[in-house]
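Next up: just one chain, as structure tokens, the form predicted on its own.
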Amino acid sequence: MDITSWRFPVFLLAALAAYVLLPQNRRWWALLAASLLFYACGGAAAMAYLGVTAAATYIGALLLQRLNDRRAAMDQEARRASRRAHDRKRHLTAGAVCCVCFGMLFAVKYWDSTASALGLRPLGLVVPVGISFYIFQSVGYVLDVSRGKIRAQRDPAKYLLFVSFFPQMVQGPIDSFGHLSPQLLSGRKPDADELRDGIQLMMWGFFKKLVIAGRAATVVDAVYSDAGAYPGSVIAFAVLMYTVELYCDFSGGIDIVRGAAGLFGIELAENFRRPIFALSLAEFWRRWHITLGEWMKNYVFYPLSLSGAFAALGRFSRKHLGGMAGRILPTSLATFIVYFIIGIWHGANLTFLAFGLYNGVIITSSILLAPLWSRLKKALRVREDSGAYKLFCMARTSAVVFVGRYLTRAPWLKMSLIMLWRTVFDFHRRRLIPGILALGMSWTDLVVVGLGCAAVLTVEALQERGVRIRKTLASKGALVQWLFIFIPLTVILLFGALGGGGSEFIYGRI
């Protein structure tokens, strides 16, 4: 179901009515029914993938809980004696669940590209909406049960709701069982403030998606379909528009799903925190898709960096390299591996592999060169708390991100490198405006995108300074509060839904 179509608000209103009308201890059934109906719109195959993931992780978590309970019932001496056998069974069970889930994800997302490279037969499977998000969320649940952080959910229907909660299906966030499940099952009726805040947040998300990202996509699609036909100036503008499109598409989608969940009194995990104000590339990715970064940190980075192999690498590097390099090499390598995996997670294309390498190399290099950079700043008497230095860091980070966008949108790696080369060596600035207008983007579109970006930047700058905008609006009269719903709605109808705004989200099929 396309959440930018008129069907989604109707669906959401019906689900909310059922939720409110049911008794409190039965309201979670309305959420489960709405979630399964929402995902059923994707077809039988999409439901099958969801069912396999839910069944594998549900059964695996119960087996792990049984192992943990048996060990907890032993006395201290017996636990000490059985520790190795217990850990082996625990790791085998969790590993089997991971193999089922990630094996299915590989088959759906990566097999065809791998098969074509190896001359094997492709499967032609369609990637259903949200498969990466619910698989990562479900595997995280299993690993938390394995570690004893939470207890397994024994009710299969309640667990299925955690896996399938419909607002998350579009593009996350990847939430934790301990945070999300109690809210889903509480049956708490939302109050008027939550309903108003949820609608306002959804309107803001629709504005970013339909008015800004939808218009920017016009130039992006045209140039990336035949990049060799355009000069470097038009290519650079298209990459800039892709950067705007991706920023507003992703953050707008997050606002829509968080607002939709808020209508039921459910607060999803924060997944986007104004990355435009990041002072480094590492901070940028900590602010962008926050829950994916947290997942990678908890289930990839820490297990790697604390493993026996990395401990041995640490001893070796300290002995043979010495100094700062010897101390941080294992951590830097674990960081590089995490960003390499994130690159692959985005897609099977070589461009995403290069994107992961690009970010991994830059972030790892920044860690290794941090002492040298600190000495340079001290020699130049740079004040790190000054506004000028922060602006420099934000501009530097934005430039690094901008170059990375040449990789993520191109259909193949060679084209992204050609586009980058033409931007540097074949710019032709005088052909920029005629080239833009020839692509179907009018002066009105340029003004709308420019004003929209200014509005987004202003709002995020206020939020970055600690201004809680919805709380401030809540202190005003009802007229002001509802104006901030109807004004964005009017703009969306005039310049978004009726102006050719895009529908499918970029992260929707990841």
The other form holds:
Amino acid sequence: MDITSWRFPVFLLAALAAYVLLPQNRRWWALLAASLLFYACGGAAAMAYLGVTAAATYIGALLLQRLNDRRAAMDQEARRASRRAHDRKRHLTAGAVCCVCFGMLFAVKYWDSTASALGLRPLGLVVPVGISFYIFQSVGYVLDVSRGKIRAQRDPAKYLLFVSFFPQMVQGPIDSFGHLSPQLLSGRKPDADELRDGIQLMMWGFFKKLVIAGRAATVVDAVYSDAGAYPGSVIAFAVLMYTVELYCDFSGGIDIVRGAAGLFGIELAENFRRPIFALSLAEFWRRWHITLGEWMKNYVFYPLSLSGAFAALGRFSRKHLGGMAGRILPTSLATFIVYFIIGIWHGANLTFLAFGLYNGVIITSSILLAPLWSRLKKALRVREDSGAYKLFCMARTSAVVFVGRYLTRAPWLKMSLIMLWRTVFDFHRRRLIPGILALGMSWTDLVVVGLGCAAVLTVEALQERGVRIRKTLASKGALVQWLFIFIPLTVILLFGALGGGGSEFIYGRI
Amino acid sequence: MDKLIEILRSVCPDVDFETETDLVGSGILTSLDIVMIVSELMAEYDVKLDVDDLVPENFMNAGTIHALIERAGSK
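So that was the form predicted on its own. Now I'd like the form predicted in complex with the partner chain, please.
Once more the chain from above appears, this time first in line as the rest of the complex follows.
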């Protein structure tokens, strides 16, 4: 179901009515029914993938829970003696679940591109919406049970709700069981403030998605479909618009789904914290898609960094390299691997492989060069807390992100490189405005996108300073509060790209 | 404790480990710093730390890190 269509608010209202009318201990039934109905719109295959993921992780978690319970019942001596055998069984069980889930994800999302590179037969499977998100969330649950952080959910229907909760099916966030499941099952009725906050957040999300991202998409789609035909200036503008589109598409989508969940009194994990203000690329990724970063940290980066192989590498590098370089080499390698995986997670072709390498190399280099950079700052007497330095760091991060965007939208890596080459060596400044207008973007579109970006930047700058916009609004009279719902609604209806091709979310295809 | 502070300073020279009380919550230590600190501690104290030990509560300040090493040493 397209959440920018009129069907979604109707669906949401019906689900909310059912939720509120049911007795408190049965309200989660309404959420489960709504979630399955929402996902069933994606077809039988989509339901089958969801079912396999839920079944594999449900059974795996129960087996792990049984292993942990058996060990907990032992006395201290027996527990110590059985530690190795217990860990081996735990790892085998969790590994089997990972193989089923990630194997299915590979078959659905990556097999065709791998097959075409190797000259094998493609499967031609349709990638259902949200598959990467619910698989990562479910596997995270299994690993948490394996580590004894949470207890496995015995009720299959309650567990299915955790896997399939409908707002998350669009583009995450990847929540943890400990945070999400108790909220889903509590059956708490939302109060008037939560309803108003939820609607306001959704309106803000629709504004970013439909008014800004939807309009920016016009020029992006046109240029990327035939990049060879445009001068560097138009290509650079299209990449800038793609950067704007992705920022507003992703953050707007997250606001919509967080607002929708908020209507049921459910607070989804924060997934986007104003990355435009990041001072480094590593910080950018800590602010962009926060829950994916947390997942990678907990289930890839930490285990990898503390693994036997990395410990051995650490001993080797300390002995042979010594100093800071010897100390940070293993961590840098683990960081590189994580960013490489994040790159591939975003897509199944060479451009995303290059994107992963690009991020991995820059972040790893910044770790390795940190001592040198620190000495340079001291020599130049740079004050790190000064506004000018922070502005410089923000501009530097934005430039690095901007260049990275050349890699992620083009269908082939060669085209990305041609676009980058043209931007640098074949710019043609004077062809910019006529080029943009010829692409179907009018002056009105340019002004709307420009003003929209200014509004987003202003709001985010206030939030960065600690201003809580919705809380401030809540302290005003009812008229002001409702105006902040109707004004965005009017702007969306007047200027939003309604019913156009720009309704699909970029991250929804991941 | 002095030895610990010295080790921590060698990994993160810009951090004031003697006075800071919430190194993780205030964003001073990132996951990268934590892993580097843990690698250093495991090498210096010859202790084994697990992924389960890498929780914010264990890295709030020098005192909680010290307690973590003592617990790991007595395992």
